[in-house]
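Taking the form predicted together with its partner chain, here's one chain by itself in C-alpha cells.
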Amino acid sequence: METFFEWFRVLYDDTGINLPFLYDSYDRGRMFDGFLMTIKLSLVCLFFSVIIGIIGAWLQGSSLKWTRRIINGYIQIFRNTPPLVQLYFFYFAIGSLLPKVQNDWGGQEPLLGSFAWAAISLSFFAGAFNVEIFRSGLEAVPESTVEAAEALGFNRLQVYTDITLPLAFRVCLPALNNNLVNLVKTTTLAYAIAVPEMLYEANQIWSDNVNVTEMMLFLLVAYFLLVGVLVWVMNSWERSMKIPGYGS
C-alpha cells in the first residue's frame, strides 16, 4: 500500500501534479476524517430530518388551526430562505444566547460547538421538504382504498399501519431519496462555520500545499461520487421497493 502511496509522490517530483492527501500521511488522515465528518453530518442530518418530517406531517394533520399554521409557516421560511443565512442565524445569533458551559481547561465555550449548530440548521431545512414529502405521500393514498380496508372491517389504526403507511412510504420515497442526496450536497455549507468536513479540509489542504486545481477536482470527482453511489444505492432500493403496476 505504502508503495501506491508512494508513487504519488514521484508522480509530483516528475510532472508537478500535486496529491499530498495520497503520499502524505497527515493529510491523507485529515482528508479522510473530511470524508468521515460529511458522512456522519449527513447521516445525522437524514436521522432528525425524518423525525421533523414525521412529526410536521402529523402535526399538519391537526385540528387545531394555530398548530397548522405554525407547522405551514415553518416550512415556508425555511424552504424560501437561503439555508447559509440559517446556518449562520442558528449559530451567531442564537448560539450567542445560549449560555457558556466551562470546559475541561477551566475556560469558557458554547454550549453548542458548530458541528451540532450545522446539524440543527441542516436538519430543520431538510425537514421543512421532508413534512410536505410525507404529506403528500398520505394524500396520494386514494380515499377508495382506505374505504375498502374499512368496509372490511379494518379500525383506524389498522388502515394507518396495513394500508396508508406502506403505500404513502411509497409514493413518497423518490421524493425523500432526492431530498437526502440535498442534503448531502448541503453539508458543505457547514464549511463557512468550520467544521472540519471534505470541503474544509481539502481548503486545508490547499492552503498549506498551494495545490488549488489538483484539490478542486479531487473534491469534485470525490462529491460525484459520493453523491452517485448515494444515487445507486437509492435507485435499486426504490426498485426493490416497487409493486407491479402501483405508480408509474
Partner chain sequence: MKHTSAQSILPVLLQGKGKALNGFDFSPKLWHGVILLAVCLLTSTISFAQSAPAKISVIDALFRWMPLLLQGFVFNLVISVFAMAIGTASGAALGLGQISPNVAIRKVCWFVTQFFRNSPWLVLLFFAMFLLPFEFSVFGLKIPLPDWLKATVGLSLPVMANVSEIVRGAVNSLPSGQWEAAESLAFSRRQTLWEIILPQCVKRMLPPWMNLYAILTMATVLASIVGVSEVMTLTGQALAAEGGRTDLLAPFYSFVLLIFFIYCYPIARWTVYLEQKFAVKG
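Note that this is a predicted model, so its numbers are computed, not measured. Residue numbers count along the first chain shown, from 1. Rigid core here is just the name for the largest C-alpha set that superposes within 1.5 Å across the two forms. First, how it differs from the form predicted alone.
Once the rigid core is used as the reference frame, the Cα position of T145 differs between the two forms by 2 Å or more. Remark: with the core as the superposition reference, the CA shift of N103 between the two forms stays below 2 Å. In the core-superposed comparison between the two forms, F154 has its Cα shifted by at least 2 Å.
Rather than the form predicted together with its partner chain that you just supplied, could I have the structure of the form predicted alone?
Left out here are the partners and the other molecules; the chain alone remains.
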C-alpha cells in the first residue's frame, strides 16, 4: 500500500500533478476525516429532514387553523430563503442567544457547535420541501381508502401511520429521492461555518499546497461517486417498494 501512495509522490515530481492527500499521511488523514464528516452530516440531515416531512405533512391536515398556518409559514420561510442565509441565521443569530458552557480547559464555548447548527439548518431546509412532497403523495391516496379505514374504527393518527402514509410514501419516492440527493450536495454549505467536511478539508489542503485544480477535480469525482451511490440505493429502494398496478 505504501508503494501505491509513493507512486503519487513520483507522479508529482515527474509531472507536477500534486495529490498530497494520497502520498502524504497527514493530508490523507485530513481528507479521510472530511469524507467521514460529510457522510455523517448527510445521514443526520437525511434522517431528520424525512422525519420533519412526515410530521409536517400530518400537521398540515390538522383541524386546528393555527397549526396549519404555522406549518405553511415554516414551509414558505424555508423554501423562499437561501439555505446559506438560513445557516448563518441559525449559527450567528440564534447561536449567540444561547448560553455558553464551560469546557474542559476552563473557558467558555457555545452550547451547540458548528456541526449541530449545520445539521439543524439543513434538516429544516430540506424538511420544508419534504413536507410538500409527502403532502402531494397523501393527496394521491384515494379518499375511499381513508373512508374505509375510518369505517373500521381507525382514528386520524392510525389512518395516517397505517394506511395513507405507506401508500403515499411509494407515490412520492421519486420526488423525495431528488430532494435528498440535493440535500447531500447542499451539505457543502457547512464549510461556511467551519464544519470540517470534504470541501473544508480540501480547502485546507490546497491552501497549504497551492493545488486548487487537482483538489477541485478530486471533489467533483468524490461527490459524483458519493451521490451516485445514494441514487443507486434510493432507486433500488424505490423499485423494491413498488406495488404492481398501483400508481401507474
